[in-house]
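Listed next as structure tokens is one chain, alone, in the form predicted alone.
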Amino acid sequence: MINVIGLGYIGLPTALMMASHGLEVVGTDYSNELVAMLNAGSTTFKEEGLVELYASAVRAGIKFTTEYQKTDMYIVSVPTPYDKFSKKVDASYVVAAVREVMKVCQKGSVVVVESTISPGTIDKYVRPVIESNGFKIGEDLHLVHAPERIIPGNMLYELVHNNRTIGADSREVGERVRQCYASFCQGEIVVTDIRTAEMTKVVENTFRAVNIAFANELARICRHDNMDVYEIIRICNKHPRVNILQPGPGVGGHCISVDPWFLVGDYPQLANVISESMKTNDTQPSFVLERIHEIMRQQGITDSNRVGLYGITYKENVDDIRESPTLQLLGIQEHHLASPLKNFDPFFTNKVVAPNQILDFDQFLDSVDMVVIMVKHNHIMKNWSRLKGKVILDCHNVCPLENVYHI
């Protein structure tokens, strides 16, 4: 039996996928409310295909509980935030989960950490806790790191098709874990050592963050001298060895906006390009807010209450608001004691998740003169005609209407 610890955006799909592919799985989470929802037949977030996968897993016998199970394999998928000041990973959730595992596990059990962690986290934080409790690593308990590689909005496809990395102290244990993931994963599964597995996951997201930062910085340079950044990128990308990304209103989610800071925290004197890139991405919502104010002055809009932000989630077509650029922008406003801009998101029409949020799209449009496209949901792609007559700031260069402003 596999006990999946943490039933959030990563743990739940993983548990459901394993169960629906013939493995005996029990999902554990500390939240009574979350476990009650799952046991009552409801999934806890929106994702294409998740309801069907949940039904398949339930038919296969998956169970949900707040209790850790006595078994021989655990998959830990709990949050790993970073300290805002030191930029180092906060491994407390992982350590707490491992402590609970040690209270019930069988001798020789395998603990697989799926949570994204900085290189050396298992050596610095997890091994000492296990050894201080009298367990001998490699005999009483085996450690493995198998970082997730999926993105909200395409989770289930990527769970099946993406390549995976398994980091283990011994090849034998790594192969055992690889076989579990191979029950559903059709991608290549590489077995390596733990520290390499830790580093590769962080480096993957850091690569993406740095490239996004370049596009965002390019947008600022072009805005400063009134050049069309999108036309420049379009032409540059005709070069066979150039692939510049598109700028945007900021970076959200729990991967690209967080993981690179782990390297900055651990290697502050070495990670200079990474540090500056993260600062660029983190200040992009401020740049957008300044652009909003500039356009308001040009258009004679004097009341910020007549400006609305479309999209609250961190990316399109999901209900995930972690590190959302829109929420970051609203937080900056609040810091300056300004009333928050109106906002709307089609994924939250029965739940308030932000200050000054409007739950109905028609009411949102009626209440504003200027719309800022923060997220390119499919919903807005089908409703451009309803924005005619509004002042529009398009942060993604997707609006087909005329006289649209860009970042």
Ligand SMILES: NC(=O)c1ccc[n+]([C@@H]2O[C@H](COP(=O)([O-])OP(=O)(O)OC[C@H]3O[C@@H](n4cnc5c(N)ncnc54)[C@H](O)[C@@H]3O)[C@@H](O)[C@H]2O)c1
Given for the second form:
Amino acid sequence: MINVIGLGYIGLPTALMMASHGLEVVGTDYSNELVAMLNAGSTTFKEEGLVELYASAVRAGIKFTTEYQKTDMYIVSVPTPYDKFSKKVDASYVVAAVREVMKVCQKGSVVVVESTISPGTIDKYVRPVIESNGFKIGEDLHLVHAPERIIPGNMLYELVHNNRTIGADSREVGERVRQCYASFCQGEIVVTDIRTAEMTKVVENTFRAVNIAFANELARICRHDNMDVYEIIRICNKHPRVNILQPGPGVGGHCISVDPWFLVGDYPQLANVISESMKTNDTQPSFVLERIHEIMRQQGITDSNRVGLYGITYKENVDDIRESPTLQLLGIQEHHLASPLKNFDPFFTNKVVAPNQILDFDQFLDSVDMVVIMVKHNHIMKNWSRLKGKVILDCHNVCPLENVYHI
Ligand SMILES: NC(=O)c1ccc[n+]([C@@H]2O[C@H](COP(=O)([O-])OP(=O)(O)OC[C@H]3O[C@@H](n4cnc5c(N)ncnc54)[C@H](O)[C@@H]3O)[C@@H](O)[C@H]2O)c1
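Next block: the form predicted together with the ligand, after the form predicted alone:
Zooming out: every chain and molecule, the one shown earlier first.
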């Protein structure tokens, strides 16, 4: 039996996938509310195919509980934020979960940490917890790190098709865990050591953050001297060895805006490009706010209350608002004491998640003269004609209407 600890964006789909592929699974989360929802028959967030996968896992016998189970394999999938001051990984959730595992586990169990962690976290924080509970790692208990790569919005496809990495102290244990993931994963599963697995996951997200920062910096340079960044990137990308990403309003979510800071925190003297890239991405919402003010001046819009941000989530077609650029932008403008910008998101028409949020799209459009496209949800991609007559700032270069402003 596998006990999946932490049933959030990563733990829940993983547990459901394993259960519906023939493994005996119990999902544990310390949130009573979350477990009650799952036991009452509803999933806890929106993701294509999740409802069907949930039904299939329930038919296969998955159980949800707040209790840790006595079993031979644990998959720990709890949050790993970063400490805002030191920038280092905050391993406290992982440590707390492993402590709870220690209270119930039996000899021979495998503890798989699936949460994203910086290189050395298992050595520094997890091994001591296990050893202080009297277990000899490698004999009484085994440790594995199996980071996850799936992207919200396409999670279930990616769970099946992505390649994976498994880091273990011994090849034999790594193989055992590989076989569990291979029950549903059709991608290549590489088995390596724990520290390499820790580092690869953080490096992958850092690669993406640095490349996004490069595109964002180009947007600022081009704006400064009135050049068309999109045309420039389009032409550059015709070079056979150049592939520049598109600029945007900032970076959110739980991976690209968080994980690279772990390297900055652990290697402050060495991670210079990474540190500057993270600062560039983190200040992109301020850059968008300056651009909003500039366009307001040009268009004679004097009240920022007549400006609306479209999209609150951190990326398109998901309901996840963690570290969202829109929320960052609203936070910054609060300090400027201007009247608050209105905002709307088609994923939150029944629930208020941001100050000055309008729940109805028509009311949102009626209440603003200028719309800022912060998120390219499918909803707006099918509704451009509704924006006719508005001043538009398109942060993603996706709006086909005429006279649209860009960042
Ligand atoms: N969300 C993503 O897109 C993504 C992608 C790849 C990797 N990751 C990594 O996966 C890990 C989990 O992220 P997430 O997005 O699923 O987080 P989440 O916040 O959605 O879910 C974490 C869950 O763990 C539960 N929890 C916390 N401590 C617990 C404990 N001690 N015992 C039992 N339950 C506990 C919480 O109640 C919550 O339901 C993080 O390390 C993250 O960096 C996330």
